[in-house]
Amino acid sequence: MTISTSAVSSLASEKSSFSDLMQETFALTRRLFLQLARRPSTLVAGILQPLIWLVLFGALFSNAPEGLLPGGMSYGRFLGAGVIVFTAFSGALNAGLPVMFDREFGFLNRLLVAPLCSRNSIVFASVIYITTISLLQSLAIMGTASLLGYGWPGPAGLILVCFTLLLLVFAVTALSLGLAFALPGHIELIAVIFVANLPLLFASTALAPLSFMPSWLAWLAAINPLTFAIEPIRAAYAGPLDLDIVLIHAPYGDVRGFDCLIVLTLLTIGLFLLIGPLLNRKLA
């Protein structure tokens, strides 16, 4: 059988433009992490701040009335779940602030103008350095809620929390990078990250169960995507791995573990083909 020239040649183009995406991105991810290691407080206050929120909330909820929590565990399993999505949550959302910060200090532009392979490279640089970032914040959550003795995932139950983490991770970037393009500058980004953290946050099973909360807000924690992302970590942490049992009692029906991993997925596909237009034009 032969292969004629030109599928020769078109083969051994796509090889090289994807050897050169590849070496852009790596290229564009490696500035961003020297941006951290020449900044590293930004990383320790990413760590320490959820770490208080853990120890301090831990403790003033530790004698906590008996039937409060589902299974009788203790507040501080309870609330490391919460604590590692939010983190992730945080980091996530402040994906855009390079990218706004380059477009405000002309770095974006120079970019633009540049010979690049693919300026999808930007996109997804900022995407593999928040993953990086917010799995690593993740771990050392978990490796102290374990110290603290609050337990730590077997290893199905710690694939399920990478797992559910890279879907939250992967759908917050995407808003977080199209919110950086779609706002005129920082502030207003800063502005829109500062007032959705923390009713995210409240409104969410993070801080306490459903069927503590009141009907209203019992409601919007039922369908908030953090609650989804929660949920199955906590399962995670409570014993043998079964994504087929229920683990929200919501207002509008029982949610099981394998809904929570399709909400999620969806939400990420939605916001990818919602930001991805907004994207391309951007960077065309």
Second form
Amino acid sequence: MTISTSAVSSLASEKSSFSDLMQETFALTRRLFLQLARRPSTLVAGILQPLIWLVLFGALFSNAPEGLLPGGMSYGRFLGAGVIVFTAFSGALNAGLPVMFDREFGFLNRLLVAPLCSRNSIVFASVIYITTISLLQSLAIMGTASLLGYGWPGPAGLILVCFTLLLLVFAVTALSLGLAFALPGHIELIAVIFVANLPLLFASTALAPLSFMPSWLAWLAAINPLTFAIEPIRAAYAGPLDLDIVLIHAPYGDVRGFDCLIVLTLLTIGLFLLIGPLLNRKLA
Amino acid sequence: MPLIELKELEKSYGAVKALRGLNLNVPKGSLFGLLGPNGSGKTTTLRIICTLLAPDSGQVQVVGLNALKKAREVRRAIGYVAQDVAIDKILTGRELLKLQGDLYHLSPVYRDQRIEELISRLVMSDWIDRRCGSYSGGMRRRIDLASGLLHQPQLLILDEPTVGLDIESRSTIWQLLLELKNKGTTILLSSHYLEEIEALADQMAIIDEGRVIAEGSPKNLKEKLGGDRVTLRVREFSDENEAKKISKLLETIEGVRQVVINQLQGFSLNLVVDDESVLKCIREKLASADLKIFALSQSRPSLDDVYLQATGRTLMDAELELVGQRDMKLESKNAMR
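Next, report the structure of the form predicted in complex with its partner chain; the form predicted on its own has already been given.
Below, the chain from earlier opens the complete complex, with every other chain and molecule after it.
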């Protein structure tokens, strides 16, 4: 068999394009981590805030009447899954901020004037950075929850927790990056983050089960993506892993564990497809 | 063959027309100065050449490539030093240069070697490992210049490279630019400092209201104007009536080509005269009208005279006029991606 010269050179060029992409993505990711190492306050605050939620809310409702929560679990254990998801969600929602500051201060122009192999490397770097940070923060919360006696998922459960969080973080990061390019400045982005953060938490099953909510709120919570992340994680903490069982008794019907993951996957893909044209236009 | 060829460029930001059919040719190996007041379209032109901005219409040929289609190849060939230094305050200068090297896909060994060369050439060793947030304006401009030069571009583009800099930093940058030019790098720089263009550029274009209105070497442009420039004051601050009276008087002298009343400089009179001998006639004419001379100076035409001739106003007047018209908020929004 003979390989044509053009095929060899095309292979070499593909290889070189890939290594160029790796080099630029690594360099951009490294920059974000260097910033974090020198200004760790956001990381610390990102762990402290959910920790306070966990301790204070856990204490506040520790005497909740028996039978209020499904399976008779303690409120701390119930809350744990919600706070883990809230941690990852808040972290990912902030993903757009560094990009927005780069836009505002003109650093993005420095990147755009360079012969980047693909300008998607700017997005890849943000996704890698935020995913790592969100997972680290979530693991810190899981560790603390475990120390407080709220349990620890088994190995299979841990994989499910990480997988669910990854899906949620990807989806929310896509949303935040889209906003970072669509909104005029960081004030507007922070306003959106501020407005979205807590209402989405309250209108989910993070703090209370659906059965505890008035029907209008139960509807909202049953279509809230956070609920689709919280319930599989709660199931991972509850015992042997079974994604075929019904996790959400929603007003519109029962939702199994698998369904939750499918919804999150579709949401992630949908959001990346949605922001794709915007990113292409802004980074063209 | 020109290294940059711009044809009929048009660019608008909403209702504001930044470029109105701009044409420009930058010869290979030249140090080309783009002179014009703030807001005349210099930065927009440079941003289009650097592929940061697409024109509404027109052709952009850079290093022999269509910059609108082969943007990545063009980016590889150019180094861009922007007007507002975009710098990551958290990184050290060395880390910033490493990042820049990686974005241009330099091998780590070559990248580090170039960084060392530039640290030494731009005298940055004392502060290169400090965070950029602590740098002065001059340091920032040097690190930015180093970023633009790291990959040894064949074309270096600088937008107002020495604006607001101390004399030492300005001199370091000027020396480096002349050195680069002598080594064959083509340099395009924009400036609204006449002395900068005068000191550096071997070719230049005057840009006004989004068009190139004069082009050539600074020497030729000045020579083409001809005549000498005379500034006359009969007292430190005259009034308009007196200035008009004297202007009429001077216009009758043979050899006086033009008399302009400069309101901004206390109604002094700016004259264009054939040669030095006309000064004697001016003195005699004023003496016969019983007018004393407070100050009289004569000079060869300057680039400001070239600008005045082409636009009907001095560069300073144009600056002042445009300052009131500019919407900085809109411009900053337009600069954002």
